[in-house]
Each structure stands twice: as structure tokens, then as C-alpha cells.
Amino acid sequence: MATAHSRAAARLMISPAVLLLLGWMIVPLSMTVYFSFLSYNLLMPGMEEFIGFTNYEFFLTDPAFFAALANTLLLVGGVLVITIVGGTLLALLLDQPFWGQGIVRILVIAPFFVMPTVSALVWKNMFMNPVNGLFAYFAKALGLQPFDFLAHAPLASIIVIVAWQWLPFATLILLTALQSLDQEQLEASEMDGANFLNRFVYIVLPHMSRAITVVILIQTIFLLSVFAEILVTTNGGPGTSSTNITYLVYAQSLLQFDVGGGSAGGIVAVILANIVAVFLMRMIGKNLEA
């Protein structure tokens, strides 16, 4: 009895935060939903009529969303394989004993906290700027002519300023994992005369891979969303060659002042990202099992 009374007294101090968070998803969601069924500008007020699913046809067969849709995945693909291979490495170096491994391991983990407007920022000015960027200068040092990265390579370099920001993450959890590994079971393999890369590959690897799995379902997620490195850098140019799906939102939102489109693309964007996560997460309850 004592056990009900907690339970439903648990359930009643729980319930506004849950109904406001409930609110806060569900109101703007529902708003969302409804929009995308207008045909709504905001440059001409009062003229909002039904026109069901248009929007969606018009979002869905236009060239920019297949442009958009391939950005979106080479970009989550491209800063996955980068921070998962550098993090490793970075761990793998850093679960080493060395002096001043403190403050290394604060170094490396450092840029994780930067806002991603600064670091888009600090990465278009102070070095892939053509003219007195960084890599301009060493560029000009060997007599070489500067590369415009951003103009002539905008989503590789979205994806080399992402993943610097997202290595830091990887690089932790990865490195928290392989500090939980049994050394007893790396010295026996030693001893049976397994070198470096047989004792990583059939050792370490193995035991990394639940570890490898959450950081690719987490940074999935949070990829799939990336707007600020898009709009300080390259503003989607030239033309949608680093226009992802969000960006391609706020522009038929927020530049063509489309509502209706708008919010169909948002919608849209929502079921891609819910479909991956159900994918990643099945795959997570699979790996979890093994």
C-alpha cells in the first residue's frame, strides 16, 4: 500500500515537467503540421488557403532536396569516419602514460566546448581564409598559389570544421572505454606473442565497439541538425553544394519567406531523423545483445 501511495506521489510531482515538456514538443509540432498543409507567405498576410499535400510534392520533387538529402549524408558520413578513426587514435595515445597527460587530455577535449558559430568563425577567418588565413600563409611559404577552401571545396570543408568539433566527444568516450579493458588480457596476448596490431584488432577493437556504436547514434542526431556552420561559412553555396536539409528549410522558411514549404520540409526532415534513429537504435540493441 505504502508502495502505491509513493508511486502515484512519484507520478504527480513528475507530471508538470513532463506535460510542459510534452507542450513544448507537441504545440510547435502540431503548429508545424499545420502550417505545411497552407499555402502561407509571409509577404502576402491573410492570404493563407488549404492546399494539402502540395507542399510536400513541391519540397519533395524539387532538385534542391536531392542536393540537399546527398550533402546531409556525405556530411554525417564524412565527420563519423573522421572523429571514429580519430578518436580512436587520439585514444589509443592518450591512454598512453606520458608527462603532462592532464593537460593534453584538457587540450584535446577543449574544442568540444565551442560554440559552433566561434569555431565556424575562427576556421573562415583565421584559417581558410585565401588571402590571411593560416593555410594561405603556409601555402604561400612553399610557393604555392592559396586554395579557397570554402569556395572550391565549401562541404569538405564544413565536414573537416565539424568533425574538429566533434572529435573532442569521440575521442572521450572512446578513450573511457578502452581504460575499462583488462590489461591482465593484453599482457597474456602479449606473452603468446601477438603484436600491436593483431592485439588491436582482435582485443581492443572488439571491446570498443559498443563504445564506437553510442558515439555513432549520438553524433547522428546532433549532425543531422547542423545549421550554424552552414549559414557563418558558406551561407549553402555556391549554388547547394553545401546546402544540407536544415539549411534548405530556413531558406524556403526564413529567405523566400514560404511558411507552407517551410514547414513541410521541416516535417520531412523530422521522419528522416526519426527513421535513422530507429535504425541506429536497433542496431545499438542488437550490438548490446551480442
Second form
Amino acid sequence: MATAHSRAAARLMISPAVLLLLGWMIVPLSMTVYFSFLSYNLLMPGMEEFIGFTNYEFFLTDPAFFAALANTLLLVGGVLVITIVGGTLLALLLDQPFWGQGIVRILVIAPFFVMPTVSALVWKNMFMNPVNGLFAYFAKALGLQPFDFLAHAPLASIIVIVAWQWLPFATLILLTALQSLDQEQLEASEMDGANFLNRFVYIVLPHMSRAITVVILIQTIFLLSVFAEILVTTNGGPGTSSTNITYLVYAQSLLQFDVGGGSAGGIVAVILANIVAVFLMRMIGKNLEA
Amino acid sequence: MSRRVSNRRKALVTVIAWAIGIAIFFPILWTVLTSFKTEAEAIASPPSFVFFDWTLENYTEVNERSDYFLHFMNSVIISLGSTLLGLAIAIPAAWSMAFVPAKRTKDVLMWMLSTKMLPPVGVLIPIYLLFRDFGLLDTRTGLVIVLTLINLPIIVWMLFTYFKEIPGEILEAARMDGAGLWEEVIHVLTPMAVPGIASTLLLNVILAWNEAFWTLNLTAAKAAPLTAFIASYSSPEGLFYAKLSAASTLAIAPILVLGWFSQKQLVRGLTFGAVK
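The structure above corresponds to the form predicted alone; please give the structure of the form predicted together with the partner chain next.
All chains and molecules follow, beginning with the one already shown.
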């Protein structure tokens, strides 16, 4: 029973949020688009000129771009595989009755609350360091040669670090979904002689499919923008072997001061993220009764 | 929920679950333990787990040498400031969307969400240049503004899903009794909305505390919160494991505690209500 008066008031109450977000989206984004058509280097102020799509041409034909694109896909894909498979298994395990459920849940969730720079530096120094790291100690104890993870397998190491941070998120959401599963249905199928695998494939997995999709999409949005973990561990190196798109754009714009090229890269990143976002928005929109 | 389980099976699950739980938690545990060692012990081989001389010297040293308290306060001010500002903007918006829905409400909500999906590098350069020109680089004010904006969609969404659960009839009744819009908000809605607002606040403080793209790119020495301060340990001099551990432990301890209280809100807030 909204009156015209309350409608007007409602519009007034909504407008600050809308205007701010509009400003946040339109102003900087259109600036990025504008810069992406300029030859613009921060070291040469006043020399800006319009050069059309040249920045895009350079960015998209740069070997570093292909390396970064491949790394981005590997990073997102690798972390997704680990967290979805691991998270599903962990959720199934934590859903069983056992002693100390609350405490184990807390232990499992904890990594999600560790800030990215801390987890990256702890893994880099105290675990993966080839001289003083814990992994090196165990390798030596077993008579093996210590492995320099971040020098010889930089991307894989970063995938492990990021997966450790996101595994709790996947587990928590999948566990929430699992707990809303109808127990009677499970029991009935058990009485009909369905074994664990049957029950998992035909009852549990379909029930969780929606939650799994949501986890995939949300993680993808965040994983496309992994930055701090790369900055403090490898700086994108050696070479470009652990540079993702986000880091490449950062390096181009704030380390090489190439505003034009960096902007073109930023727009490419926006387009990539939008491809994922469209699917995510559809999923969420379906669930929304506003 | 009445599945009967044998004790043997329960014991087995207990052992496996605890082993995995401890393994996942181990890097944090190891960091906390190392923070109480001397630098020499921190890299000793074989590493000692419990039987070393416990010391607090790293904590005092981190504090003295690096102005740790300044960065800690930066984190507190930035995360709390951006959350409170965000709430002040989002509460009226979420309220009106939940209780006076219009035809376009759903579109507005979805559009707000879409701003969250904008990758930060897409606007890194303009924000950096605008901050430079307005003197906002390396200021707490600047970071509060950016973090408010990037988390605003999440705040609106979380509040919206909570407000949706408040029965509309109560507001109708208040309106019949002659309550005006603001009285309605302050006397009727607010008390019922406090738990939802508190959960939103909690989750958002956590997200802002750990934000590590804008904090790293827009701060230097003065306004750097803990995320950026810890990053300075990526190119250290000399032995630093114990000090890194002490600084890290202090940085993550408050948020771990808050986080454990907010498990449920986390699911709701980060899936935008798609999983409950």
C-alpha cells in the first residue's frame, strides 16, 4: 500500500546509493576508455595524442598478453578445480556426524580470513623457501633435493596459495547447500539399495549443482583479479611466467607509466570479466523475487 | 536428521576430519608459533614445534621498528570508516527497495551487483590519476571512499535480503497508527533490522580489512593499512621470519575472531542471497 508520498520518499532514499555507484562506474570507466585511445605516458605529460586502436593492437599482439591470458586461465581454472573438488569432498565429510564438528569447521574456514599479503608471504617464506622453508626441510629429511617452488613452478605455487585461501569459501557454501538436502529422500534411496556413489551422483550432486555453479561464478570474478599474491611472491616473474592480466595491466600502467596501453589492457580485462558476469547475474536474478 | 551412526564410523570420521582440519589450519598455526621464536630458532633445522624458548621480543620489535600501531589504526579506521559510511548510504536504499518496491527495483539491484563485477584494473588508472590530482593518494580519506564504493553493492544486497524478511504488515500497522516515514524507520524498522545490520557490518569490516588491491596501489607509508604494511616484508633485509610472523599474527588475529562469528552471514553476503 505504497502512497505517492512514500514512493517519492523511497526514490529519494535510493538515489544516493545509485548516484554514487553510477559515478563510480561511469566516470572512471569512460576515462579508461578515453585513455585507451591516446598515446599517453605519465613520464611525458602534455604529449597526449589520439591514436585510435593502436594501443589495443599493441596490447593484443604483445606476447606478454598471450602469456598473461594463458596464466589467467590456468590460475582461475586450477584454483576452481582444487576448490570445487576439494570443497565438495570436505563438505561431504563435515556433514557427517563426528566429535568436535564446530571446532573442525572453524579450523577449515580460517584461511579465508587471512589477508592475501599475509598468506602469500607466509607460504612463500616459511613453506616454499628452498633454504629455510618447511618443505625444504622435509625434502632434505627424506634425502631429496629441496625444490625452489616460486622460481621453477611460480604459477603452480601461486595456484596452491590462492586455492588454500578459497577452499574454505567453497566448502562453507557447499556445506550450507548440503545441509538443506532432504534426509528422507536419502534414507529412502538407501533402503532401496542405492550405494554411496549412486546416492552421490543421483541425489546429492543434482541438489548441489546450483550451489556449485554459484561458487564457480563468484570465485571466477574474484580470481580474475588476483593481484596481491602475485605482487608479493614473484612480481609476475620469472619473465612473465606468473603474470596474469590484472598484474600485466598494473605493470604497464603504474610501473612503465604507459597509461594508454594500460587502459587498453584494463578494457580487455573488463570485457573478459563481463563474459562471466553475464552468467552469474542470470543465476542470481532467477533467485530474486523483488 | 535421525540417521543412526555407529560409534566406530563416527570415530573414523572424527580422526579424518580432525587431521584434515589441522592440515588446512597448519600454516596459520605455524605462523603463530613462529612469532614466539627467536629469529635463529625460526629457521632452525630440525624445526621445533613447541619446545623452544618462547619469547615476545618479536612483538615489541615489530612495534618499535615499524610503527606497527599506525598501520593497525589505519586498518581499523579504513575498514570501520568505509563500512559505516557504506551502511549510512545503503540502509535507506535497501529499506526502500524492500518495503516500497517499484517496477524497476529488481533491475536496480541487479545493476548495483554488476558494478561489483567490474575488475579493479579497469578503473585503476583513472582512480590513480584522480587521486593524484585531488591529493588523495596515500590518505585514509581516499581509501575510505574507494572501499565504500567497492563494497556498497554487497552492503545493499545483504541489507535487502535481511529487510525482505521483516513482515510488511508491521509497517502497515505503524502507518495506520499515523506514524510518518521517518518515525516508521526509526521506531519500527530499526529495532527489527539491527541483527541484519550487525551481520552486514561484521562481514563488511572483514572484507575491507583484507582488501588488497586498492590498499596496495593507493597508499605508501602514511595511510598504509596492514595489508600494505605486511607487503613490505616481501623484500626484507636479514633474518625476518619471526618478525614477519609476529606482524602477521597481529594482523589476522582480530579478523579471525570476527570471521568465526560471521560464518552464516558470509554465505549469504558473498553469494548475494543465491545460497542460503
